[in-house]
Structures are given as structure tokens and as C-alpha cells.
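For reference, the chain that follows is the form predicted on its own, supplied as C-alpha cells.
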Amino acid sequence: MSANRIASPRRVSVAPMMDWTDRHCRSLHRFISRHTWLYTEMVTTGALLHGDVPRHLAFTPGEAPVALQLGGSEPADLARSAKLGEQWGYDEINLNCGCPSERVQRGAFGACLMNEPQLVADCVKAMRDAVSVPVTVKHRIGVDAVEDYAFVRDFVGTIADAGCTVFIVHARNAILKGLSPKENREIPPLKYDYAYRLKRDFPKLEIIINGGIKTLDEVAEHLEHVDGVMLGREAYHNPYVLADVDARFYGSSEAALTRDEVEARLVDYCASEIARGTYLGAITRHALGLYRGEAGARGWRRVLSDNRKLAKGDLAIFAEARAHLRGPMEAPAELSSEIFE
């Protein structure tokens, strides 16, 4: 990063992914790291406007910095959630203009709403006007057969002229016909160089690098050219990759935990939301990838996965899981076929 740069607080991020990034993922990304950005799962303005707001909005103060990500596409509808996702406390608020599923296609946001610039803008415009956090957009760099630079210039131009700042750019196109989201997030070819184009083009624009990166040593090249980098499926299936984000990009002198003491507070948090009625599976299906690459991680993540014991809620399953680490150490390529099967 420049030196004249000032550093952004989401230098390093994780990204919204739905059916993972709920708040038990998030207070165990915030165990391993204090400063990492996080993000909520896209929450859509119909679920917060006609449903359960606390179930899709509470969260523990030890997450933050929290964002919220929604998605729709009714400037008056996200500027009602983007309220009430300040009133609940969130540091940010993300508009997906990114996501290729059919059922976001079906409600005419996500991905498809990079057509309709304008419309985005707007939507833009009435979040600002309700909120006092930033508001963000995270978008594609393409849709379709859309392949020009052009077409995400303009894209972000026409945004940031409504006050939008910061840009989280998944450097992929979204392929809205004929591929599923998992094949969306993996085909597409990767165009890290139209997002340092951004930067290039608006200097005065945050801009935020997501797709396929897995290494700190990647994510310190990519801050030689934006702002933020954001990692996805990497930090899930590998939280352990966050522990030294702290020292090595926000300057923090504070040792990281190591896994086992990592371990030591999610046990603790266990026990406290079993107290409150939680499934004890949904916390420890984050964990998996707790000891990945360490010794005898198989057994922890065949333990952990176990739904009769899960059902018991007793926390001495984790001692269980604990006894296989003493094994052999295991090959990589076991560890990628097998995590979470």
C-alpha cells in the first residue's frame, strides 16, 4: 500500500456467505482475530420488513466491527433496513449487487441489479440518507457475455456519484444463465487487474478485492494496488488463516491465540448459548476446520460432526475431538477431500 494510502479498517475482510457467516462464525472469526472486518449473511428487506428482526439481526457485542449485508432493490425498502440495521448496531451497510442465485434473480436484485446502474445509485441515495454508518456495495465485474472494463467503470462511476465510497469488487463476472453460485464462484475467470484499474481510475474510492484468494502473503500483494482485500471460502474452511491478519496488516502487538486457546473461549461460548437453547451443531459446524492441517484433524472434524452426540449438548465432545489431534499428521490433499462432506 502507498505510503500516502490512508489504511482502511477493512483492510482484511470476510466475506457474506449464506448458511455460513452467521453470528456463531463470527464470534469465532472474532476469537482468532480482533480486527478483521466481518460481515453478516445477506439478510433481504422482505425478511426484515415482514418477518423476525431480532432472529435476523441480534448479534453479541464481542463480533463487532460487524457489517450487514441486504439485498433488494426498493430504495425505500433498504433505506427502512439499513435504519434498522444502525438501530441494531451495525458498524456498515452492504448492498449485494453481486450474488447470481435464480432466487435473487427472482426478486430482481444481487447480480442482476449491475444492469441497472441508476436504479442502484438511488438505492444508494435513500440508505445515505437513513444512515449516519457507511453504506457499501459489493458487485461483479461483469454479467453475462459482459466482458469490457468499461461496464464496471461505469458501473462504480455512477454509484460513487451518489455518495457511495467504498467498493467490495468480486473479481469475476456473474454468469446469470447456466451457471449455478457454487460454478459462478469458481468458473468465471478472475480479473484482479479491473479492480486495480478501479483504483487506478477513482483514487479517491475504497476499493475492497474478493475471489479466490487463500494467503496472507496473497492478500499483502493485492494491498500493493487496493485498499481491502476480502477472503471467502478460505477463512470458513480455514479459520485459523486469520490468526496473524492482526499483527501483519493492523499493527497489533498483542500475541494471537493459539487453536487451543481458540478452543478454550468457543467452549465457553457453547456453554453459554446452550444456556440460551442454542444446538450445540450449529456452533461446531464453524469449527471444523479449526485444527486444519494439523495432526489427527480428521478425528476432531468427525467428532464434531457427529449429530448423535451433538444432540446430547454435552460439552465433552469436544474433549473427544480433542483426543484425536495426538495422531499422525495428514496429507493435504485428504484434509481438501474431506472437509466438510
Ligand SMILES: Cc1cc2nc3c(=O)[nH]c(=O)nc-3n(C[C@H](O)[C@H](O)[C@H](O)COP(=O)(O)O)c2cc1C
Contents of the next structure:
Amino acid sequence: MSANRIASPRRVSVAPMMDWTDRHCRSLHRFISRHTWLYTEMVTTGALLHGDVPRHLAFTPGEAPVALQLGGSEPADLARSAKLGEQWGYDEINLNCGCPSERVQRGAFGACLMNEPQLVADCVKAMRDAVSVPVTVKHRIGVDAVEDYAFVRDFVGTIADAGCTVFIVHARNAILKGLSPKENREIPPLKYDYAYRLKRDFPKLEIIINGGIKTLDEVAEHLEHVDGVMLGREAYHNPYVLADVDARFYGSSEAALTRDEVEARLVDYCASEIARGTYLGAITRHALGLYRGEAGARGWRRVLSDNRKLAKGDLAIFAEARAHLRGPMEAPAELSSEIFE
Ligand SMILES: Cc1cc2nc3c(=O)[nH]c(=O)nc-3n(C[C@H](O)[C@H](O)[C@H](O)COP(=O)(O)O)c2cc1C
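The form predicted in complex with this ligand is what I want next, because the block you gave corresponds to the form predicted on its own; please supply it.
All chains and molecules follow, beginning with the one already shown.
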């Protein structure tokens, strides 16, 4: 590790993902890795300040450390929301400056905030004044046709002046008009070098890189240049990718749980959630990829996404799903037909 690398608790993290990284998903990730830093879905200040706070903020203590991601652009509202987040036990408050969705733009936050660095600085300052946990920013490297590195450098510099020390860089532009959020995660080219340059230009800042990273070998390569790596879609579709994170990146000597052991923890978790009235499918939908790449994974997924069966809330569904596992190796065609998203 080179001299200016920061020993970050965010060496490896799972990205905030709307509709995906809810508390059930985070619990699954936590069974697999004790140390990976986890993020919530984005919660808007409007939803939080005028809505059902427990529904948005309650989480299972075992999930920690967890960061709350906020969406908003009103310093006072963000400060109040950050305070709520701290009171509910979150370990970090993150501001979303990277989401390109039109709905988010209408609310004048997300990626369009990159065009207003001083406003983001004011937001960060207000949030930092309200809480003692770290306030961090997740952003892109540019907006629309802006390709110049100076744009993201000045954005980061302005917000660092307001006291923010942690920046999560989704290393591609956000195109605000004409591309859907999904296309915005695929079409603008990845430029990891911009994140590396940020680390070189601001060695005291904690720079976390994100975008298109799939394996722990890739994580290790990025960690030669930056302080942390955030995994999004791969961690969701293939959660067991996190299994070696603790040993490889946090110096843990504890053996990771096997997939079967993770499943056993998940079944216990489902039992306690069902007792609280949770719909079983709300949990199993995040575990469809647990056996990804293993023989029988397709049968596992099929059973655990059968709503008719899930509606019964009967945990015997796991035995039925796992009966498909460890069968004879399925034809490779089965794996290549795994089209996600
Ligand atoms: C379904 C989905 C929902 C997302 N929701 C959010 C969000 O709420 N906040 C955010 O900052 N990014 C969100 N993202 C973007 C991810 O955090 C991440 O930046 C992006 O997927 C790139 O990382 P990856 O290539 O490792 O997936 C979302 C991505 C996906 C796939």
C-alpha cells in the first residue's frame, strides 16, 4: 500500500441501490462479510421529513456498519435528515450527487448538483454542523458533454473546503437528458483514471472508486490507486463475491461462512421476519444469486421467486429450492441465459 493510502473502513463497500439495498439485502450481505461497508437505498429529504421515518430508517442492528444515503439539495432539510439518520444509528450520512434520473432532476438533486458545487458545499456544511458521524458525497466525474478532468477536480475541491473528506466517485459521466438511469450506468465510458488523479491531487482525502467492478482481484488493483472500492450490481447479483473480502482486505482471520451456512443464517432471519409480518418474498428476492455459478442455481432461483409458494410464508421453500442444488452440472447454456436487470 503506497504511503498516501488511507486505512479506510470503506475499503470495500456495497453501493446504494434503490429498490435493492433495503435492510433485507443488507442483512444478507452482512452474513457474508462482517466488514464490508453497506449503504442504504437513497432516501429523499421529502420522504423523510414528511413521511414515515421508521419505515425509511429502521434497520436490524446486525447490519452495522451502515451508511444512510440522502437525496436532497436544501441545506436545512438535509441537516434535519442527517440528524435523524444519526439518531437512528447510521455510521455515515452520504449525499447523492450522482443519480441522473429525471424524477430526481425535477427535485433538483442527484447528478445535476454537480453543476452547483457551492450549493453542495453549503449542504455538506449544514449536514456536518448537525451530526458527528462522517458526511460523504457520491458523485460522477462529469455531467453531459463535460469531459474535462478540471470539472470534477474543482467540484471535489469546493466540497472538501466545506470539510468533506470522503468522496465516492462513480467514474463515468451522468447524461442528464436522453439516457435512462440504467443506460447511464452502462453507456458513458468508465474513466478510472479520473478517480486515481483525484487521489493524487488530494492525497489527504479518502477517495472511493465505483463503476463496473466485478472481482476481488479488480478491487485489489484499484486499491493500489485509491482508498476504497464500491461494488454495486455485482454484489447484488452475486452476493457471495463478498465472501473473501474480510480476509483479503480487512485482515480478518475468521473463515467466511460457506454458502450453505449463509443460507442457514438467512432461513433464521426469514423466520424472525415472518414473525414480524414480513412477506417472505421481500427477503428471498435478494438471495436469488446466492448460488450463482453453482450447479442447480437456476432451480434455486426459480423456486425462490415463485410468488404463489412464497405467499404461504413456509420456510420449507428453502428445502425445495436447495433440492435443485448439487445436482449434475447444468449445461453452460443455463448460466449464459442469466440475464439480469
Ligand atoms: C438498481 C439500481 C439502483 C441504484 N440506486 C442508486 C441510488 O439510490 N443512489 C446512488 O447513489 N446510486 C444508485 N445506483 C448506482 C450505484 O450506486 C452504482 O453507482 C452503479 O450501479 C455503478 O456501480 P456498479 O457498476 O458496480 O453497479 C443504483 C444502481 C442500480 C443498479
